[in-house]
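As structure tokens, one chain now follows by itself in the form predicted on its own.
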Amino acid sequence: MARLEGYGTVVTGAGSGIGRAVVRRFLAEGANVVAVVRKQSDRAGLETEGATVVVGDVSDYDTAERAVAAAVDKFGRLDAYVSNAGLWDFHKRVEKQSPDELQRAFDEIFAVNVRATLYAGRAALTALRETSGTLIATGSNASFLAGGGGALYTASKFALRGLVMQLAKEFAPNVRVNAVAPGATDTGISGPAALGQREREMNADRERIAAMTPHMPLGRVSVPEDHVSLYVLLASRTESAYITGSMLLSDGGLTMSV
């Protein structure tokens, strides 16, 4: 039997990377997905493969509101919602921006790596309640040491952290929240638009890629779909019914190895 047989489910960031990823591993383990996108041109391929669609972005609280009434009500329920979304700033060093670019892309980048989770629990957690459910946030190496990211990156995944811990303590005993932290990912994500980041893509620049190589003691860099089965158990309620205010290091021993 399928691991989330009859699942209701939302993936934020679904459009691509580890999100696209994690919608896809979901449906073939049983689940319904509501799938997030922020751009209209990511739909058709997510409702071809069964997802039901949802355009906006994630750091106004109206977008994880439809999604969780998409969920509910198309699926009559909703287990699990991954707050998978985010961008990353390229390693901007701080002496690199004016004050008015630190401002907004401050902004920006909380808004969607945590504002964006904290929406989600207030717009699910009455769903999640009535199913015993979960939330699930992606967060990164850079949530636990200095150097995946810039300033701003590793802030907000700091700060991610620790709203995982606080929803974790607040949602309990009723509903679990955790989340998975993969590092060096050859993914798309991108970066703020305030930092003229918006269009760029990580995984765009290969010698970027191959840079990190040498620092992983697994020896690659890792592809979305090494991390998923991380999500799949953290949204099983039974597989997983211990496990709350956790962040699963997914990064190839990148950490230990600093």
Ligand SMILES: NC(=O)c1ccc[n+]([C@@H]2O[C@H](COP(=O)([O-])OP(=O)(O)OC[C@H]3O[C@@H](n4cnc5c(N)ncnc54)[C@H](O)[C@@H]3O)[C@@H](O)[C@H]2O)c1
Contents of the next structure:
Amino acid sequence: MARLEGYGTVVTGAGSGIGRAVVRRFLAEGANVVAVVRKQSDRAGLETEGATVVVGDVSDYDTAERAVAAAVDKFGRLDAYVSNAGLWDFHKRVEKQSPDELQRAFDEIFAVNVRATLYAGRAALTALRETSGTLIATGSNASFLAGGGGALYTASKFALRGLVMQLAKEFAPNVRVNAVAPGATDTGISGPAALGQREREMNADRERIAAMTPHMPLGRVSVPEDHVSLYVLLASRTESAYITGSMLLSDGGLTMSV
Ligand SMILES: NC(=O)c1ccc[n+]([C@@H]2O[C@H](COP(=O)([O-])OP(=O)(O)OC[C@H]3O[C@@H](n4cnc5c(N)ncnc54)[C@H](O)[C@@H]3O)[C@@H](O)[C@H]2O)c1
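I have the form predicted on its own already, so could you send the form predicted together with the named molecule?
Next comes the full complex, and the chain you just saw is listed first.
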């Protein structure tokens, strides 16, 4: 039996990686999905698979507002908003960034990794209150420990954990706010333009992926599909009715063993 039958949902970062896998799984679980992508070329395949696409920059409030409106207009309801879009920093060390790069890269990374979830909560709250729905962010092992990226990424993902907790407190009792925290995942995650990382893709460097493997207690780097059941669990109001303010690790044991 489908676990999200008739749910109205939004997923950001839906053009690739974890977001793309969440869209596929939500559709398979009977949900209607608004897939938010950064650019037109990222929409390929999403509509034929059954999603409604919104193109926009999640740094802009307007994108969250348009995504919520699309769900309410098309599906008549919003049950779950997955704020998943993210930027990494390829472990760029602070001393290797000029003060100007630091400022611009900080603004870019925090706008996507933190501010977009704040905007999502603000834009979706009224619609989520109507369904006793839920906001779900994508955290990281870097929300718990140093070493999952550079200072900018780690700071942003720690900030996101605080934001999830605070929004959970403010939106209770009828809107739950949680996050999934994946560990190293084989995706093409990119970084900020300010560091020249906009077109760089993590998993294009197969040596980097291979070098991560020995650090994984479960013996492999994950793939996006490893994490999607947790998004279904957190989206389902029957299966996770008593979970709010949580960030559920899906990191192959990385965090416990560092
Ligand atoms: N890949 C990993 O190892 C890993 C580990 C832990 C957490 N995460 C988190 O998982 C989430 C998804 O990343 P992924 O690994 O699937 O990488 P990905 O690059 O495949 O997905 C991220 C998506 O976010 C989108 N995006 C980036 N900036 C945007 C913007 N300004 N506006 C709209 N969309 C934007 C990208 O276009 C992309 O589709 C991120 O939040 C990331 O921090 C990834």
